[in-house]
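A single chain, nothing else alongside it, follows as structure tokens in the form predicted alone.
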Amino acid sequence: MKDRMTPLERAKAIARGEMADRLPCNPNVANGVARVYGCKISEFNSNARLIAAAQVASYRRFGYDGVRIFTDLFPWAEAMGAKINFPVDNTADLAAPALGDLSDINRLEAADPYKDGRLPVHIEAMKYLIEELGDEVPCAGGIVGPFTNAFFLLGIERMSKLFFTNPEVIHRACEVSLETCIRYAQAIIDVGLTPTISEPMSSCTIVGPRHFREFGEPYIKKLVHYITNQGNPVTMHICGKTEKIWEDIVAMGIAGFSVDNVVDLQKCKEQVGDRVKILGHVDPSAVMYAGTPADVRAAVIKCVQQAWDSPKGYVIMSGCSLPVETPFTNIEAMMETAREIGYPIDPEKLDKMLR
């Protein structure tokens, strides 16, 4: 089956309450794009032309609803100080915190995005990007937000502990991830992308409630204001369990919520899809990593049951960041099915569809 439109003619019929060929559909290829292009993701680390280019790649072959300038969790506080481990061919992931004195703390400053780290490798490849996409495709560029960053630059395990001990130095922490944050959020909307928001150390399954509206709601809402005042809407995913954070993110403002499939999607379009379009959440890891073909087009056609009649919107997508080595005849089953269902959706037809 072939889109009968592009997907930015399929977001303005679906928001106008027109006919449209299919629910949006987003797999999050994330890296795995590399697989795509036929490139290592170490590549992109230093080449912004590839990074857009692999991504272009991606949407083409799988013609997904969404492209977004994203590597890894930690460009931001690389560009504040952090050390980065870059494997060959697989993501970068955290090597040291930016601070190994908080003595240091008030030596931490703000990210510049057009000189620090690999900041304006990114923003480069957003330029790219548009260029390229901006026509049919929303393009979007991400953004780990204040509070996660903060997690980085202390250190995961010690911050834990500093909410006890030492709760000014994380107030510092992300008062400076906020700013940076803001700075990259400008830059990208200057290209002409949309910021989105990644927030994965707000789970309620690593912090607790308390702990995030004390230290993580303040920063990121600020982020949000900051956005949305620019006249962008704000779409913010968060790994794990939300669902005692569900009320707090909605009243930020967001416009779209990206939920992990380990949460209950019928019971967050209860709760909070009168307020916020729902993303989610097909499993990334057992379904669209590990499963069959047959197991991802069951598992979209259930999330779809459960989410499609959100009253702001719902968008087929995975729970989380794909795995690099996903099947690519997962990530087209998605697709394929998202295109078997169609729009306006027939309830009956998606109980056929499982039998």
Second form
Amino acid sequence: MKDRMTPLERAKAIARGEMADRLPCNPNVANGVARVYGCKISEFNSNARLIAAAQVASYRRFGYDGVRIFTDLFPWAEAMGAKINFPVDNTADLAAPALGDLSDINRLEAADPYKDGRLPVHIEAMKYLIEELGDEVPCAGGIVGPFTNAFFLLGIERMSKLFFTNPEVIHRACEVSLETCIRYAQAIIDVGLTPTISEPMSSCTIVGPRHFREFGEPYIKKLVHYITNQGNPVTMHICGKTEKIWEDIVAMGIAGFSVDNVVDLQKCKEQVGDRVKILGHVDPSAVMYAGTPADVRAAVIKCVQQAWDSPKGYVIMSGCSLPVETPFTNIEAMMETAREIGYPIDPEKLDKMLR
Amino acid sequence: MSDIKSKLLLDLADSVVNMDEEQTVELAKNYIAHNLDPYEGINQGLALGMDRAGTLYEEEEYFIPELLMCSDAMYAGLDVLRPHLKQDNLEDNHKIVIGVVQGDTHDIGKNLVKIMLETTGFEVIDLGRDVPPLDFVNTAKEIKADIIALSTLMTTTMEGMQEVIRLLEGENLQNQIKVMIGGGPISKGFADKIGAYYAGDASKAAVLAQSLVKEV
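Next, report the structure of the form predicted in complex with the partner chain; the form predicted alone has already been given.
Now the complete complex, all chains and molecules, led by this one.
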């Protein structure tokens, strides 16, 4: 099936309550775009044109409803001094946090998005992306939020213990982290893209609501406000369990909330769907990576059944970034199912599709 | 069981659950000073505390930071009790090679599983994080391990898990060396697909490992 609208036309039509061809659908292909384009993931570390070209190639192939410049969780921590492992053809990972000795906490400085680490490469990639696709698909710049980034400044395990032993250090790291995020968000906005925030460490799978509220929420909220005050809607993704902090997240004033597949989608819609658009949550591992196209189809339909009538809107999405080796056939099946479901949603048709 | 012993065991467990490293050390010293069995101190005191912490994690009362503090307290207690263990109390006949698959450097989950396995009597060889698939298989062959335990937090490393199983099958070792996997993105469905055993969390990993060596 072919789409009859561009993603931008579709998003605008649905927002106005007009007719559209289908629900928006974003499989969240991430670094898998390297497989579509035919390059090594490590080439993204220095080649802005390539990052954009791979994003464009993947969008053209699958026709999904959002593109984003975001290669891994660590460019901001790296720009502030963290050491990163760069595998030749896989996603980068943290090798050593920015801060060795905790007593150096006051030497930690916010990064300059136009100078430090890979940040300038990403900003440049955003320019190419919006030049190429800006008039047909929403273009986003990804940011890792200030709380999660603080973990990479202090070290994940060390910061976890500092909650109990040295809260001041965490607050300081979050403050500097926030300044980096704000500068980067401004750079994204200046290029004309929309910032989206990933906050994986805020998840209740990792950190409890008590620590989130004390150390995470105040800083994340400031970043959200910084972006929304300039008239930009913000979508936030948090991996893992989040139910206990839904109200906190929504109260920050985000426009979209992208949820992990471990979350009860229907319950999420019922509790916060009146205040925030919900995006999710096809299982990126068991279904998208390890399942068959038929599994993908069933999973997409079940997600739509649970959340299509969410008052502030719903976007079909994977529960997290797809594994790099996710079969193309499964990504195509996700898009095809969205097209097959069509718009407006007919609940009876969904039931029939599952039979 | 004497009153003092059962009280000390309970206190040991409580101090682990309460994340109190200093108190755990004091209690462990007191426990040894009473000439009590260090093996029981570990299994029915420290490990029980860690078990309860694990339950609190499942109930979403505790989270990763709390578990790390508990495990620090538990390790501090272990350091006191371990030197007093008689060698023949150690069930060192069952060995497990554990590590985080290449491409991932998150090892919180792996470390918790290791603690659980050690306190249930396994000899655990820890290859650390970012480990190439072949290293798991070579080490397991070398030390005649019963189980390879693979952990990951990242979807990007799941291929590596499958590769370990392929390597074992290539040498026809898949029945001698069982593979158990776990971590954030891992599902039972994925484990079944690649022919591995699935452990939902650290305490379930310990129970699973025990049942796997009994099967052999």
